[in-house]
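Form predicted alone, single chain, as structure tokens, below.
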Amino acid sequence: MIIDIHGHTLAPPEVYQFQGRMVGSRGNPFAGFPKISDESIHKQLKKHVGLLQSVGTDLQFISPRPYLAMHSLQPSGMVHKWTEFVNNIIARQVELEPDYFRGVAGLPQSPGEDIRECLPELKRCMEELGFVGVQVNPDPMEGGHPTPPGLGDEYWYPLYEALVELDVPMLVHSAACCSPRESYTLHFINEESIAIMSLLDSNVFEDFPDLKVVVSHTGGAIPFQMGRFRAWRLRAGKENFDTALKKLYFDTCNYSKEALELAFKVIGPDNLLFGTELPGTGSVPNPETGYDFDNLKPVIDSIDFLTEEDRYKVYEGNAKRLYSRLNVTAAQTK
């Protein structure tokens, strides 16, 4: 079975007529959820299903489109209705084609706003619509001011303690980028980073020791600077770089084969859970091999020093692991 873990909703246009005239009235007077019907969602949803067959995935996990999640604006209100909004559009498409998609909820983050603001839509996704994971923006300022606190703050803290409670796992994925030095597709490997190294420079594993965190597009810059945090480790007294690393999960979402051997090198298929964000940057052809960057799975399959048992963890073993909402029915897994 090949489940992907990282993908986003293909909403309809409805969608995004309602968050254009959210942003008009910045939420101001809220005259209600438009009602969509199952035909308009799933006329998208069934282009959605026919990419994930014409590349074999058979479960994809699906979240809001991060750069579309609008953290930064103002009034936070805006911001929590539109994730709700979001949240439910996800559960009927899970709901209309159950065999292909599971939720994963996306948080109404906003900047300057506690952290528990937020964990009332993390119980009614987990407890009433089903998902099975969480998409958490470390940086819900989005590229502007003030800093953001790192993972590692404490801040934090209140939405980990959630999180181990109801046994959910969090992809870290940044959403846009208001900052003029980067693109939001820059901002997440950015973000990514800073956020990996704020969690492993901190007591967060060791005062939540059952959290789960799978860290999007392969852990951004990290794999490829593994002997400067090496040996900056080394010089500060603290955990081997690399056994600290094992405390973390990554996604697959990087679209060079260079890129994913190195990934497998060092971090391990232990690790790594398959993950193509299907469709999205990577939905272009790739001139050299023919077919879209985000068909991964060929690349992997042509990663000649893993084994299939390393193939079976990246595939489907690990998000089994790891995702415990997770229901697979006897006949997805044919």
The other form holds:
Protein chains: 2
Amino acid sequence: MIIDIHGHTLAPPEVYQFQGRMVGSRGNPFAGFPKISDESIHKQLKKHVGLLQSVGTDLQFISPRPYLAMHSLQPSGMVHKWTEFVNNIIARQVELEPDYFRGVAGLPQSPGEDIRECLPELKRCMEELGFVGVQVNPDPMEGGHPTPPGLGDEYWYPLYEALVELDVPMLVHSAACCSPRESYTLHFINEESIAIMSLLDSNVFEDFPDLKVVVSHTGGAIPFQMGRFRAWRLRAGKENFDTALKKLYFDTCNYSKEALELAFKVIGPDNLLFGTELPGTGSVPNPETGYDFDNLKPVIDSIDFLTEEDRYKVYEGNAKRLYSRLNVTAAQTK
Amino acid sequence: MIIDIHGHTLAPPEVYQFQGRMVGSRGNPFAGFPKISDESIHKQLKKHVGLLQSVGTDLQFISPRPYLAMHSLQPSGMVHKWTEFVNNIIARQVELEPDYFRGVAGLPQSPGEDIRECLPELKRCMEELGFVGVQVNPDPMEGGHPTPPGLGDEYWYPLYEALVELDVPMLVHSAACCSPRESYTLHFINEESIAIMSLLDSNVFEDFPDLKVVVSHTGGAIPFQMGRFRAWRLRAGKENFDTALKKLYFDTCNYSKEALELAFKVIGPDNLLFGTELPGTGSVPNPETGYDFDNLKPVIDSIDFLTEEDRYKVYEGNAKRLYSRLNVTAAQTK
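For comparison with the form predicted alone, produce the structure of the form predicted together with a further copy of the same chain.
Up next: the whole complex, starting with the chain shown before.
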């Protein structure tokens, strides 16, 4: 079975019409959620399922499109409404195609706001909507000022407490970026590097040994810059960096084979989960291979030093182990 | 001959005493530069030469320690004084040990200030002090707000014009970082990724085809995240990313062998220059090898797919080709 833990919703155009209108009017007064027909949702969903089938993915976890999360916009009530609305769309998508999708919640994060403000939506998504995971943005300021507390800061502790209690893995994934010199897609990468170093330089895993953190896009720069941080931590008398890194999980959402080979060497198959972001940035044919960049299974299949057991873990085993809320029917496991 | 293009000055303690006092008093009034004896300078220099000898480096380019550049401090006059002072120390170091060192200038960058304010110091270092290169900080705000214009922005054009006119390669290297969640050493990495993408998404190399840019630390995250940016640029109908990347040069200052192997595959030996940052973050024994992380020659020597010609380019040839102000005596070339 192929489980893709990193996908985002393909929502119908009416969803973004609502976003545009709400933001334009600052959601004040809030005019209510529009009705989106099952037909409209299903039209996008058919495309999405077709894409999964074309690459042989059996089940994909989908969350709100991060670059449209608009966490830094004010008033924050707007962000709360938007997040709730998109989570509801995702719940309906999962309900319409339960063989293909599971939900990963977005949170109504707002910079400066107590992170406890996100907990009702987290609980609603887990307990009422049946989601399996949550997406957490380490930079709700979206590249603005002041920079938010690092993920190692106690600011996040009420969230971590809830995640451990609910046994929900968090996918670290930033959103848009307001700095003109940094695209959102590059901001993802930089924020992942910051998130990893902040977490591993903190007491988070001593205080929450059961916290499950999955870092998107194969960990930003860190697997490539291991030597620098190995030396940096050795000089500071800290725990071996390679050992520390194993407290985290990573997805395989990196579109080059050499980089994935490096990731498998540095991170190892126990801590890597299949993730593609399909459809997204990588949905364009790679002239070298003829198939899309985000069609990652043939890439991972072609890494010759991986064993069958390694591949099983990455494609299926690790996801089932981590995501305890994931119920997979016998029919789904071929 | 082994030329290390990425080193920083080992300055005597009196230099940092001066920095502390000047910053404490905001340099207002400015009390003048202290006299630093040749003896004091030579004491540090002897250590530094010993380190180079111990790893077999014949010649190292040294610039001001980036993490102490304090570009974001106000008043900017203080930064101008500090930069001038450190550049002078470097000039004396090169004069005392001309067989081992060449100077790379720091610039008195100040956020919001016209970049032309840096040109007198640039010219002084090149024309009076005989330096061979310059270090440019893409983030003089040092992680603060507002973020500065990306290196692709016309803000930097007067500098690029001067660099082309003087034929001086610039080493992209950020400084300190004011955000508590991001160490300066991680900020280096993130700023390099931003610098690369900003330059390659701009018209800089059309407007300045002869501009020579060397990116520190083997290019931040980019060689590892190539697939993402290949796809991103293909979708936008832009020039092939691998082709675009060849407009830039990179140093080998990355302390893991697997990562350097990836860099050689992605960047190639024509665009990589030997650089170690020795002594610096990597000056601690690697428990795996027994020698320091920043002793990179044995690492590069052990990459089995490199030819003798590749190694010649990386150790010597590319540096001589790029740094036209570098005069190497016959005695230095063994």
